[in-house]
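So this first bit is one chain, no partners, the form predicted on its own, shown in structure tokens.
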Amino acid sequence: MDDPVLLTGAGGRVGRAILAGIGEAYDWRLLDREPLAAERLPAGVTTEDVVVADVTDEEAVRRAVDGVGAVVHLAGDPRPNAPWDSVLANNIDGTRTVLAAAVDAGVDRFVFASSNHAVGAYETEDRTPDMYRKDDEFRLNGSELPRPSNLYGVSKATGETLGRYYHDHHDLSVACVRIGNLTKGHPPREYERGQAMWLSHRDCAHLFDRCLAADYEYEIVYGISDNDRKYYSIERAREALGYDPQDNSAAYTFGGEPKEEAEPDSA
């Protein structure tokens, strides 16, 4: 991609993983509500490429999207227990503001960081904890309706629907990534659910790279590594985006330590 890529929420966990993995592959414009430390900027990115603004600031967002070819939208209140006034302003209104500005600026594609919380209520008492284990066949594949587990999940499901609207009415390519449990270096320790939805930093960067490079229209995919035990399918991400994850929580013990040989967990 020749045009710059706008990355909102660049200073957050997902943004840091993306920039660490593919920071040198694109011409970035970074937006965050807080100034970014110089050591967090990838090679070739200077403070002139950083926009310090809130996604609820329509004028600032429109300046930020001017001249970019794609938007990776991560910004918002990431707290699962975030109150309604915050998710409404930051996650719903903020996402609509960025989408509308992208369309008006002629942006080609929009990558939206959705969340496992958009479908968290599928994890019912009769399904858990078996659904977190490798011999259980239950899978969510992105075609199911949202079933949020909290108001944060409601905001992410709303963001997916806003993306659908702007795709259908403005021909914007949109990929919604329902991100699992992102941790660096190892899967979540002693957390069965987290290990089933683990997303490594390496696979996270690769997945968002494929969202920027692949040819698609509107997609909802799951952002997890190729874990032996999983209840999110990554087949659509493979087929539509060319996602080829390299990591697997089964290569680690339940305590999160690397195994000498990658074998499925016994849990």
The other form holds:
There are 2 protein chains.
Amino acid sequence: MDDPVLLTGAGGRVGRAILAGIGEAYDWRLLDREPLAAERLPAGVTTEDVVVADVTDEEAVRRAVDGVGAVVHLAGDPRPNAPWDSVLANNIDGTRTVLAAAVDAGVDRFVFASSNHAVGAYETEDRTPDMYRKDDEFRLNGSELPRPSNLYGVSKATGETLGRYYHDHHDLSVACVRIGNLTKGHPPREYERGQAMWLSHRDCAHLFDRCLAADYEYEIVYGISDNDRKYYSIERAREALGYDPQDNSAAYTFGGEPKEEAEPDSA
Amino acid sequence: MDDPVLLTGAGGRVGRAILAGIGEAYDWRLLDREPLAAERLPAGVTTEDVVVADVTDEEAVRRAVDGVGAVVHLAGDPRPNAPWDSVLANNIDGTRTVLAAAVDAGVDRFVFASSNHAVGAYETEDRTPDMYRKDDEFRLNGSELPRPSNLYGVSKATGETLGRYYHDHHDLSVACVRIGNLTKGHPPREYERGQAMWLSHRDCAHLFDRCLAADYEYEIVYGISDNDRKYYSIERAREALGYDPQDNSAAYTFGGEPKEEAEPDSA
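Can you return the structure of this protein in the form predicted in complex with another copy of the chain rather than the form predicted on its own?
Every component of the complex follows; first up is the chain already shown.
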């Protein structure tokens, strides 16, 4: 990709994982509602490449997408327990604002940070905790209808549907990544569910790299490492995007000694 | 159902079809943003049973759901080309307002008017016009992900997802009816697509009657008559709800003489 890539929500946990892994592989434009510390910017990115704006500010978003070839849209209220008014404005209306501006600017590709919370209610009392364990065969693969855990999850499912609409009606490739449990260093301990949907920082950056490089139309994929425990299939991410994860929560749970504390995230 | 049924958007086309068919079968409370003409009210319904309010008015909605056993939620901007700000406020936020008020009031059942526009982009150039014809076997059955025709369709898909969330987290049965092409009298002429998704007034009233009477958890069904031409399956409506449609657009297209002009609707 020769044109710059706009990364919204660049200062959040997912944005930092992406920039730490592939910060030097693209020409970034970064957007966040808070200023980003200069020492956190990847090599080659200066404060001139940073737009401080809210994604609900249509004019600012239109300026931010001008001239970019792709958008990685992470911005939004990341709290699973966020109230409706916040996810309605920041996540639903905000995502629509970025999508509409992107297609108007002729952007080719839109990568959307969806969430495991879009499908959390598949984790029924009947299925849990068995579904979190290695021998259980239950899998979600991205073709299932949403069953949100919370209103945040509703907003993420709506972002996926908005992406589908803009893909079908405009020349825009859209990848929606239902991000699992992103933690730095090692998977959560004593938390089977988090181990089953663990996404390492390395695999996260690689997955978004593939979303920026692969050829596809519209995809919904799960963003988890290649964990022994899993109830999200990563087959579609492998096939459609060439995702090739290197990490597995089992290596930590049953083996190596963690070097640093997990930094939990529930994007 | 002994408790009253709240019908929102009662003055719209779908509401009028329902009240014309099953207006005397339930104890109705009617809500509309416009006053309803007294002569249009079903027998037994007085202007005291009519609430004139917008579904985005949370206090009015809370008063309207108080004491009802079920809600049939039709209200919203019905225009397929409605602008985003209107469907965001009236259809997405409005539906969430009614759902939240309903669960807080202990309502058991919520019937949601979704739309064919939630899935209109399955009608691709490759599939059309073949999919509109009798011998074509393509079917949507309600388990597929949304592919909206327009932002109105995005709002209807979001209403379905909100219904899923409130069903999964509260004791609320939810039926989402993806309404086809509702016309009074006879199906559209010279419009294959409209004939394939035709819903007669009689079948519409019967389908909503079944949504108020059957036992179910969460359902997405298609609301069309038993047309020879079809690309929406009505099997799930038959199985889950006991839907038994009496009309078929083929009877008009190839047979009987229409008695009155079609009144097109694109709910």
